[in-house]
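Just the one chain here, laid out as structure tokens, in the form predicted alone.
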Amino acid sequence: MEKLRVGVLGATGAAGLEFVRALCGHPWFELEELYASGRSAGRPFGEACTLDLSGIPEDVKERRVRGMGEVGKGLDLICSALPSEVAREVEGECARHTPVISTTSAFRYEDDVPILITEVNADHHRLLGLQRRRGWEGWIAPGPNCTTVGLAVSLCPIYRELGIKRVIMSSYQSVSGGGYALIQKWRAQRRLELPKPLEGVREPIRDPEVVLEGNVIGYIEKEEAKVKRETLKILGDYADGRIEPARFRIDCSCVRVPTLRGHFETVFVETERACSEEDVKAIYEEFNERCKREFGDLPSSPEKAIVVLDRSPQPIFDVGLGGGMSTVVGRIERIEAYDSGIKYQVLSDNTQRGAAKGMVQVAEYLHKVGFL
């Protein structure tokens, strides 16, 4: 098989680096070009990217980073990890000539744009053909917010088999979900002796002196609205060139906690049909078997889409299961607040499944079905 030529936008950032890592040595894709802002353009990638470059081959480190204005038409696929504020213009321009997969929210909520998670809603890829109405030769396929991923994957089998009336979710999100600058701030604070609890009331999310270590940040801007909207779109049904969103009620609360990697969630589900803990475990096992049949030949697919534990998942031990691509579910229990339902805890790797590696898997699927 001749490899497809791939370029990465925003290659020197945290999400861009994970695209680079996922593409190095890939059996189907060849990493051809690295693009970044003017600060990085013209410099070797190993010099321009100041993040952890472990596992990146020397020839990639030595490759010259190109400026954003140099993105050309000689590629088969573009992977975008741009900041949202610039992604819309740049991704739209690229899609005029080349297919784009993206970790950003710039196009997620457009009617002709799917939010793809391979094992959950692969059939939504049929929307991509409608984007030619925009005058594009390519298309844009974004992934979901990293918090949405674990929720959508874990809900999907329950929704399909039991039906859902309502969902309540609380997320406890790692520092890495806030980007490299937040990681650096947290690491610096871990080396300091922190003050006693601060007096007075401040809005920490807008405070440049936000304290992460030993603290919980109870608000992540725009996060909850994204999770609710995206979950209903992802679990919706594709028919006649549009997606009919799922109709169950959903609400959530999203907070930042001082862990480095992995988003942890507690989920309370009221189901349309009664179920036991064993019923849900069996449904997950059937889901895994289906995923293995349909997507097991994709290079980035995990052995199990959902790993079920008999305990609570813990980021420090479990986030890397399936190469960071498995959704980890534990503590499945009957719920007493509803006549029928279930509660569980779920862990998803925001740096892998919830970001670049998850989108590389989407690209693999699109290549398999002929959209690349």
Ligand SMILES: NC(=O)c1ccc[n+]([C@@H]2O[C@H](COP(=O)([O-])OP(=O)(O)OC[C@H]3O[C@@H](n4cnc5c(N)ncnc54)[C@H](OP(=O)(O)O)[C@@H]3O)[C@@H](O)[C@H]2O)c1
The other form holds:
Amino acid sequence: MEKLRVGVLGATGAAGLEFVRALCGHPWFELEELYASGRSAGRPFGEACTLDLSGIPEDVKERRVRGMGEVGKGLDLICSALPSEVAREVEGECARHTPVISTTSAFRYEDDVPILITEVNADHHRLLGLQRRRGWEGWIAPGPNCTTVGLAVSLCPIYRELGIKRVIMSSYQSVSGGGYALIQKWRAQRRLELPKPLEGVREPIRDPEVVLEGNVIGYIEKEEAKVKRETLKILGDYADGRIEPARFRIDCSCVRVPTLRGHFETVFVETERACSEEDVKAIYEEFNERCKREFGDLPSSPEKAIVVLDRSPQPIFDVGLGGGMSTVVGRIERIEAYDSGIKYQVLSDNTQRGAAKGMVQVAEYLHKVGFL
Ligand SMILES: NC(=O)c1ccc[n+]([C@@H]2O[C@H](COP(=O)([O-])OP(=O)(O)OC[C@H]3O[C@@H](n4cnc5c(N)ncnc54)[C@H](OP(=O)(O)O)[C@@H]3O)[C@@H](O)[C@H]2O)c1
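Counterpart to the form predicted alone, namely the form predicted together with the ligand:
Full complex below, order starting with the chain above.
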């Protein structure tokens, strides 16, 4: 089989690097071109990207990064990991001639654009055909925000089997979710003496001096609205060329904590039908079996879509399970606040399942069903 030629936009960033990693040696896709901003254009990839390049082959590190003005038509697929403001224009331009998979929010909320997680709503890909009405030869297929993914995957089997009335989620999100500048800032702070308690602390998200190490940042811009809207869209039904969002009440509180990789969440679910911890574990097992049957042949699929632990998941130990593609659920317990329901903790790798590798899996699925 001839491999598809792939280019990565934003290749030097936290999500872009993981696209590069997922595509190196991929059996179906050939990594052809790397693109980033003017800061990186013209420089070797291994020099322009300041993140951990372990596992990246030498010939890829030596490749010259191209600027956005050089994105051309000779590719079969474009993977976008740009900041959303930049992605809006660039992805739209690319989709005129080439299919785009994307980690960005630029097009996520449009009616003819699905938000895809292979194991949860692969059927929503049928919306992509409607994008031809925009005059595009390609299409744009985004994935969810990295915080939405673990929640949506872990809720999906519960929603389908038990029905959901209400969901409350609190997140504990790693620094890598904020991109390479935040990772660098945190690394620098770990070598410094921590600041003393301040007078007149500023709203952290707007504060260039934001203190990450030894701290908790209780506000992540736009995150909570994204998680709520995306979860309902992803768990919604596709029919007659549109998605009817799921109808349950959902709220969340999103918080940044000083971990490097993996978003941890506590989830409280009120279900339509009563359930025990054992019921939920059995439902997850059935979900895993179905995922294996339907998606087990995709190169990026994990052995188990959901790994159930009898303890609390820990980012530092559990984030790489299933090559970073397994959603790790622990402490499934009965909930006392509702008549019927369950509470649990979930860990999802924001850079793999929640970004690049999850979207490479989507591309594999679209290739398998002839959409690519
Ligand atoms: N980090 C995650 O875990 C994660 C997860 C899911 C989704 N996402 C989404 O993925 C996208 C990228 O996030 P990230 O965390 O990887 O960000 P990042 O680490 O800051 O990387 C941004 C990338 O975009 C490039 N870029 C920045 N401004 C540009 C411009 N004006 N023109 C062209 N290229 C430009 C950067 O190039 P230079 O290196 O040259 O500056 C870099 O390659 C965002 O939309 C984010 O919301 C991220």
